[in-house]
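A single chain comes next, written as structure tokens; it is the form predicted on its own.
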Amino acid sequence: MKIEDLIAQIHQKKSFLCVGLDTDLDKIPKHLLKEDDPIFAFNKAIIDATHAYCVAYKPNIAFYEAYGLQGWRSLERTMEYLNANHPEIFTIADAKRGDIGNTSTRYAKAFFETMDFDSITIAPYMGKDSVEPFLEFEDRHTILLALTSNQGAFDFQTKKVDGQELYKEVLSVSKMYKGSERLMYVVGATKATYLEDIRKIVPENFLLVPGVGAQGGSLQEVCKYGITKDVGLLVNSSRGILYASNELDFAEIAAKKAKEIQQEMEIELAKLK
């Protein structure tokens, strides 16, 4: 997907919300067991109710790597369903893959080519040569790992490495990779008021913003920040939307979930004007 389609998209929908599909089989609604594949019937579920009021979907891919075969089929017919019902959704492998040059390469075909995601997130630790293989493909994007929204982020992203913090230098250094055009960050909504230094170094790239919600960060704290005349945002929310409930009701009550962060973020698009 090209980037002017995902802006396109923020401004028709007025929202700029991604829905986290972290799909848990001990928190869906009893009911769905039943299912022949309860993953998928969830995924599905939770896509009709709320693709109104979203731009993005993301699924976490741990969340059915834990599931062997059945869980890795379940992820490749949500994607399926997605992108043959919803293409104009952005659609982000949340991965945090990184390895040396020839299996970054794999890893991207996996993703890009082979589940047709269009995008992926990154751990940047081992360099250039293990994030550069992702940035070969067009129309692909890649979200490399920067500040993120945990406790432990504190160990290492903000030690000083010559007088600046190291996820300052994941920024700085990233910018002058091979199709460094392609680049989102993740920056955590628990990080919000960093996000002022970071827009210095990345002024217009998107980025992706976990957190908001039920680990605390602030939708209007983040927009303060970081948004930028083309929004250059995807805000996600995943737990609050996908377990308000756990009843026959889950998909409505999602929907309702996800309409109140998208009336939220109309509000904030509208200071752009």
The other form holds:
There are 2 protein chains.
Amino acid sequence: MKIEDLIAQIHQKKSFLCVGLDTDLDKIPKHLLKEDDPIFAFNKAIIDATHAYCVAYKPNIAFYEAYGLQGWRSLERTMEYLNANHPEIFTIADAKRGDIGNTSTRYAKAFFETMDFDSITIAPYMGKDSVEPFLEFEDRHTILLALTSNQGAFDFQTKKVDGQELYKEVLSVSKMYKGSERLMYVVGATKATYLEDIRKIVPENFLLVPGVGAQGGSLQEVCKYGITKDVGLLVNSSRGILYASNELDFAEIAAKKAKEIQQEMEIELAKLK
Amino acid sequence: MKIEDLIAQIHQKKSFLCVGLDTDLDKIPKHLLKEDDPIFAFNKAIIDATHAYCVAYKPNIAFYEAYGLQGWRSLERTMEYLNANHPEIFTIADAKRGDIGNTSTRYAKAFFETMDFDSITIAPYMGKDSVEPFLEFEDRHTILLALTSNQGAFDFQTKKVDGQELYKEVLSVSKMYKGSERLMYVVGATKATYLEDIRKIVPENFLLVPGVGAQGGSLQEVCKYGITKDVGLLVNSSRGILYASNELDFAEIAAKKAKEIQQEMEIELAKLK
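To test you: the structure above is the form predicted on its own. What is the structure of the form predicted in complex with another copy of the chain?
Starting with the chain above, the whole complex follows.
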């Protein structure tokens, strides 16, 4: 997907919501467990109910991988369904991959070609030649971990290298990679004020912001410090939407929650004009 | 697997060779392509031919993931074959995963339980709560990326944080994690002299050393700086063994190459006595 098409979709839907598909057999409504493929049945119902309020879906790959072949089958079916019925929606493989060159190319092919994702999350630790193979794919996007929302972010990400925090070094260094116009960054919303500094380094790249909702970030804070003239934000919510109800009405309640966030986003987008 | 059993196997086989199963349909002998499952057929032949000379196999997960469901099926069959026929051999999922707590737990279950690997490689960028979920599994081992053998290692890993290089910080900080006795580390052999410094921080942990052979490291150098009284090394070779021939004799030639490395290792192990 071209970035312009993502931006157009944001303005059309008045939303920059990403729904995280962290689909967990222990948490989905019990009545779905008798389906042939409960994971896909749940995802399909969530997509049908929420697609008008969001611009992106982000399957968390670990949740599928944990179920072995059956999980991968459910993921493939989810992607086939999304790409057939909602090709305008941006898809993110939340995979946090990264390896040396020819191996990174394999991961890129797995997600960009075999499964036709628009983007993938990548860990930066192995540097340039682990990231650039992903950047070679036209109209595909690589979302590099910069500042994550977990406690462990303080172990290394916020420590200073060459006088600036490691996550800022990741931003600065990766800007020089070949194909860096296809980079986005993961920035945890639990540290929204950091966004001010981040925007000094990457004024235009899209930021994927997890941690609004269940993980406790504030949408207003994120927008205050992170929004750009072309929005430049995808804000994710997973559990707060998926598991708002685990009764028969789960999809309806998920839609209600997604719409609530969309309406908050509409207010923020109106401030751009 | 208990670490004592790995050490015992090393002394019994006089080898600390790990064979990397980077199985690539474009590189395996053409006659295997007519098999139902060419990837498994290749792996089985390699395992049958080399298991006497190595103590570990390391499937590179990207190579399987790139082939979608079929690739995962081949990986599962490979693991079933290994665990049924060679349960004494240490298995490494070269997956380079890592995510926030509950997601890391999913990855741990995928590889330690669903696929019954003895160990997995993990990226350290997200810190403590991304690594500790893997360390909770008894007799399973987590191999943290410290210093990788690719050019991109110089982007971040060798930069100084708090006065020491990031990869040393990763070693120092991760030693404090709960369950750190189950940690091993990836250290690229192209920088064997760094092993001297690394051993000052982690004197006993096993190190997984890629990059001997095709990537150009020297076994003697690695042993000079990295070996411990309990060996503490797994040295990997992938392409140099797998693709030494792509004719009918591929398995025989792979065995010959593996045996050559084993014999070099036997000399190094003899020096320990």
